[in-house]
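Just one chain follows, in the form predicted on its own, and it is written as structure tokens.
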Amino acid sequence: MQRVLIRDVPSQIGKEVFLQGWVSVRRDHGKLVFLDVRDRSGSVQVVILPNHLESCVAVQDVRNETIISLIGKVNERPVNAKKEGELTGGVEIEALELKILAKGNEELPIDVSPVELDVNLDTLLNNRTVSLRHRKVQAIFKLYSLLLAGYDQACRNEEFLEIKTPKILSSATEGGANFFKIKYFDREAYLAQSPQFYKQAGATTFERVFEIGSVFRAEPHFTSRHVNEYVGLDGEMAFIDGVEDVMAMLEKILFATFASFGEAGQKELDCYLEHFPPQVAIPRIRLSDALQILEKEYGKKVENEDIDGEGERMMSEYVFKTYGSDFVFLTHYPAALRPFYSMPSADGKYTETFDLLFRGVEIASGGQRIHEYQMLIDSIRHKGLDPVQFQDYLNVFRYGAPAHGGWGLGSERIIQKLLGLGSIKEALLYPRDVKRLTP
């Protein structure tokens, strides 16, 4: 008998079906036993009646999270039962045969049967294999999968070519100290801080490129929005007139990505009572103007012409009240705060760069890049770095390169803010931070 997925069970009323899945919840009511059974497509209620002796014997060893197979008859549930069983639908399976495929050797370390998983973050992550079985936790990664697919398709629709860049490098990408050093045969190497140099090289030959790939940052942060390995959504495009072209493209791709989620994404959002951001034009505000707004509206003074996490939250609040947007581009960061490849503004003090904030957190950084060979050498030296250490990168521009720019999005931060998660670590299957290298 061919297996039927639970999502297709409602179309089989009156018929016998063969199911396989996990028991989410077992409930005993006198001589009746009810099981909420789930597979990758959904959940359904199964009832074991006392007249089905073989199934009654088998169900004695069934506990929450036992993996079973069953053959049963599909019956429509009463109207009142449909309302009570929102998670398991409007049908019920009357078990005719039930077999245990696998069960745990001991009690679960955490109970994943309640609607809300009431455990602290360390417990959630230390028992990740089990916590991933919870419905709301699974919703995170189903939505994350839709995000990756949506971004991929949105980039392709704009004729961006997907590339995969090296993650083991001979030198630190942007200088500084936030890199991981590794042993590479008889020499040292580094884990990529970003695909920056390679995606620029790609844009100078293919015009438009994108990548979905791992990024490593050796930053000793202990915050709710930082991890040391994450998945970046990068894009780079050539033949631009300026940084506005980059922001316009990122806005278009971002909104197309959210639009692609469709009904499936809304179902996962409903688990968290959250909503997709409204698709209104994203405001562009110069960082210097944003700092003035913070001081005027919130009495917050910022030093060094930079903005901290609290300032980002305040600016997002201000923008939502003023423009109705969950996003805001903060533009023209001081040259002292930006990498050497950032295109300087006409005044030389600021750069043609931006950060994109989403519901109070920076999710993207980008801008126009320097594409002229000598200007790039001068900028490297101005940052106190040695151009010789960047010769392979400089060779990209030695023979001419078009004006170009791009961005890097933090995929997990998007999911964190979209679902209102307390920590970005909840949006990673197995997060890596300063203290956590397992599981």
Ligand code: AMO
Second form
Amino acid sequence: MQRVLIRDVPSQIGKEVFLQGWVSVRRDHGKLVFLDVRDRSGSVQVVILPNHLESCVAVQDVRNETIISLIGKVNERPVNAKKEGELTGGVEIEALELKILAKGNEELPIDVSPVELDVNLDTLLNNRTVSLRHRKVQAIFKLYSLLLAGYDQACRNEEFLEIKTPKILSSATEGGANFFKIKYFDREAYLAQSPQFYKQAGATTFERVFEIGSVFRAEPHFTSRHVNEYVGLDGEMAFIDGVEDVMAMLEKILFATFASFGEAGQKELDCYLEHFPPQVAIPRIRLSDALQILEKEYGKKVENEDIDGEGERMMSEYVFKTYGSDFVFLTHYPAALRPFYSMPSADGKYTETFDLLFRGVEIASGGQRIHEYQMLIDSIRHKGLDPVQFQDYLNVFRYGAPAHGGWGLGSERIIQKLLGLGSIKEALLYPRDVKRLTP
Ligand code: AMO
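Switch from the form predicted on its own to the form predicted in complex with aspartyl-adenosine-5'-monophosphate (AMO) and give that structure.
Whole complex next, starting from this chain.
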């Protein structure tokens, strides 16, 4: 018999179907046994009646999370028994035959049957293959998959070419101290802190490129928004008039990405009682103005002309109150705070750069880049770096490059804020942090 997916069961009333899946919950009511069975497409209630116990004798050994197959008759449920929610409520399966395909050797380390999974972050991650069986945990990764597909398609629709760039590099792209040094045969190498140089090289040849790729950061942070390996959604585009072109493109791609989630995404968001961000024009606010707003509205004084995590939260709150937007572009960061490749503003003190905040957290950085060879060399020197170390990168500009700019989005932070997750680590299957290298 051909397997039927649970989402298709309601169209089979009166017929026999063959199902395979996991038992989410087993309930015994006198002589009746009820099983909530799920597969990748949904869940349905199965009942084992006393007169079928002989052909379903295996049910005796069925526990929560046992993996089974069954043949059953699809019955319409009485209206008053129809349940709302994830269970395919309108129908019930009367099991005729039941087999155990696999069952655990041991008790489950965590109970994944309640609607809310009541475990702390470490337990959730230490028992990842089990916690991933939970409906709400699965929702995170179903949304994540939609995010990757949506971003990919949105970039293609704008004629960005997908590229993949090396993650083992001879020098640290973004400078600073947050790089992982690795042994590369008889030399030292670095894990890529971003695809920055290669995507710029891409934009200066293909005009528009994007990459979905791993990023490694040796940041010794213990925060809810940092991990040491994440997936960046990068974009880079040439022939721009200025940084506004980059922000406008990022805004368009972001909103197109969210729009692509459709009903499938809404179903996952519903598990978290969350909503998509309203597609309101994203305000652009100069960082210096934002800092004044923080002082005036929240009495927050700032040092070094920079904004911290608390300031970002306050700014998001202010922007939502004032403009009804879940996003805000903070623009024109001081040159001292940005990498050497950032295009300086006319005054030389600020840069043509931005950060994009979403519900209180920075989800993207970007800006216009320096595309003139000598200016770039000067900027590298100005940061106290040695242009000799950047020869390959400089070659991109040696023979002429169009004005260009781009962005780097943190994919997991988007999902974290979309679902209101306490930690970014919940949005990674197997997160890496200072302490965690397993599972
Ligand atoms: P930046 O370093 O700001 O910019 O990174 C871009 C975006 O990546 C995400 N991100 C992180 N996510 C999780 N854990 C981390 N440790 C982490 N660090 C960064 C954030 C951030 O906004 N080359 C530039 C981008 C550009 O200008 O195109 C860059 O990498 O969401």
